[in-house]
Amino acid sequence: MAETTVNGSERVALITGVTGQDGSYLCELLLKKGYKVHGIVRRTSNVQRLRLEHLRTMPEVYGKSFFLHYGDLSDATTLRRIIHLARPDEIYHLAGQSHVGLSFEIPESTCEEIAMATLRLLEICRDQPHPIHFYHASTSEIFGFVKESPQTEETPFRPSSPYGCAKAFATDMGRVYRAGYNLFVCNGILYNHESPRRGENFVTRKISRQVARIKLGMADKLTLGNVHGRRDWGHAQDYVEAMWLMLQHPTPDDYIVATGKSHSVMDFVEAAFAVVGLPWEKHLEFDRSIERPIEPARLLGDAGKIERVIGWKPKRTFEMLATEMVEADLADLADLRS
């Protein structure tokens, strides 16, 4: 395992995308290992931050070993300011628009928020007195229209969505200035990843909260559009340990996080009812003006790579997500009409 120190001090990391689904792990992950970890955050009218709350109400955490900083990708400035103030050894970049459907709507925001926003933080590590240690979330959507299956390291990038062509753009740029500029960087070409902190705009997380609806009897009805559509489904929490991995090999790289093994929309439905013990065929309908524009084909990834050089594989399969899931919407829901 890696020293949590370096120099006799503590290690010191800081995060995008702090109050999402993988910041939210990714930041438990580091606070067990002894890390102090800052995070950027958005200025909102809400001050809960239902995924960090549980960190934020303790005191013997929040302010001492956890701390949270107003910011926003589009201002350098106040990046620039927060990355001298906290003084990173390890900076993970979660942070942007992370919805492909949503990113047919709205293609500029989604380009200013990930690629840009991307090239911004790598130009502030570059200027940086002291070596940063760079992690990019990449995703499998930069492949899109793929000609190869699985996919690996070296399959070429044909994006298929504006967030895949944005995410190209970031990964590329990762590679740009680790080679250019001898920077620190690390692609995690991520495959869908779930988990019960999922964003209920997400189809699996759909899934599972209206599966627990239909248990507790305050729904009758899961509608989806293409129910084909196949994925490589992980889980959150077996993904941000391989984020960390990466930073603490010797060398940086570019390494894709997966299961190797497919899934279709379809095969979650039937894994949800499954555990809630009801028939989905009498709760499932279709509805086509949900569909995605474009879907890409044969997203699988091969993560031979990652495993034999960083020792990384994932624990969690996925019957045990769906299970995870279904269940935490049971008891969230339950606690809800309580």
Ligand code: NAP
Second form
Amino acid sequence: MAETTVNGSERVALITGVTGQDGSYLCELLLKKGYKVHGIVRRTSNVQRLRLEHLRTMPEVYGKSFFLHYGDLSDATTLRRIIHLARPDEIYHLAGQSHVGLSFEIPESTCEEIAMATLRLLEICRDQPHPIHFYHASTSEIFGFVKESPQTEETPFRPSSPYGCAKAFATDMGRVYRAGYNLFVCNGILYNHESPRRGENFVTRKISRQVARIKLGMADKLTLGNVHGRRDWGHAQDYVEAMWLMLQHPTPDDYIVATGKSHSVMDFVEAAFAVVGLPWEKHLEFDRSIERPIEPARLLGDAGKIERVIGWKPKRTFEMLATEMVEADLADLADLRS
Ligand code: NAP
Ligand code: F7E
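Can you switch from the form predicted on its own and show the form predicted in complex with the named molecule instead?
Below is the whole assembly, all chains and molecules, this chain first.
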């Protein structure tokens, strides 16, 4: 296990996107490792942050080793101030509009939040007097119209969505700042990763939630778009471990984080219905308006480099993931009803 102190003092991490799926798991992981964790949250009309409530309401944690700051990716002055105050050893930059389908509807704000905000943060890091290890949340979507499968760190970027274009820009900027200014920047090129904390508008969680509703008699139909798309699906808790490991390595680099196994959306539907013992044929329906203008080709990752260099490997399987998600939704809905 890597040291969690520098020169005898506690390590400090800053997470953008701390309220998201990955941010919340990463926050728990770093607190467990003894870090002081600062998170940036944006102002919303609802002050409850569901994925963090358990930490925010722990008096021995909140305000002692875990701190939240208001900030927005568009607000460079505030970002600079937070970084100056927190003096992080490590920054995990996870924030941004993360829905590929939606990026076709709101391309400008998607690019602004993903591409320009990453550049903004890199510029702030460049000005800091102390060295910062910077993690950038890149994605398999940079490969889009792939020419080879599986993809490696050497596969050319050919994004097929506004989201993918913005992430490709941010990933390249990370490389430029690493080479040009000697900044410690790692691009984690992560393939789809899911969990019970996944947003409900991503396909796996939409499926697990609706399958649980159907099982409990609260719904009858699951409506999806294209179920033939294939993805390399892993578990978010395995993937946040990879983010941390990258920043502990002596030299910064880019790494693919994936399982190397390909499944279709339909495979996930079948696995989820199998958990509750119901026939999917009776409940599944299609809505063409959910389909996207373009789908990426076969996204499948070769995570050989991170296994060789850092020793990371996924622990959870596709079947474990589907089971955990459906069971968590069943338990959650049962709680809500009681
Ligand atoms: P997520 O659940 O959608 O979380 C996104 C986070 O970004 C939330 O905390 C959100 O805050 C915050 N955010 C969005 N716009 C912001 C803004 N303008 N200012 C400040 N904060 C903002 O995403 P995730 O699944 O955890 O993914 C984390 C990162 O990894 C994202 O950058 C995503 O694009 C990337 N990624 C994800 C996957 C995956 O399969 N999950 C794969 C590859 C890469 P609110 O809570 O206020 O909305
Ligand atoms: O779609 C199809 C859809 O939205 C997966 C993000 O975390 O991973 C994620 O992006 C597939 C696509 O994930 C519905 O057309 C069918 O083929 O769950 P998704 P995504 O687009 O792969 C990458 C790596 C990221 O970086 C992103 O941040 O499922 N699909 N029917 C549907 N998708 C949704 N959302 N909803 C449907 O009803």
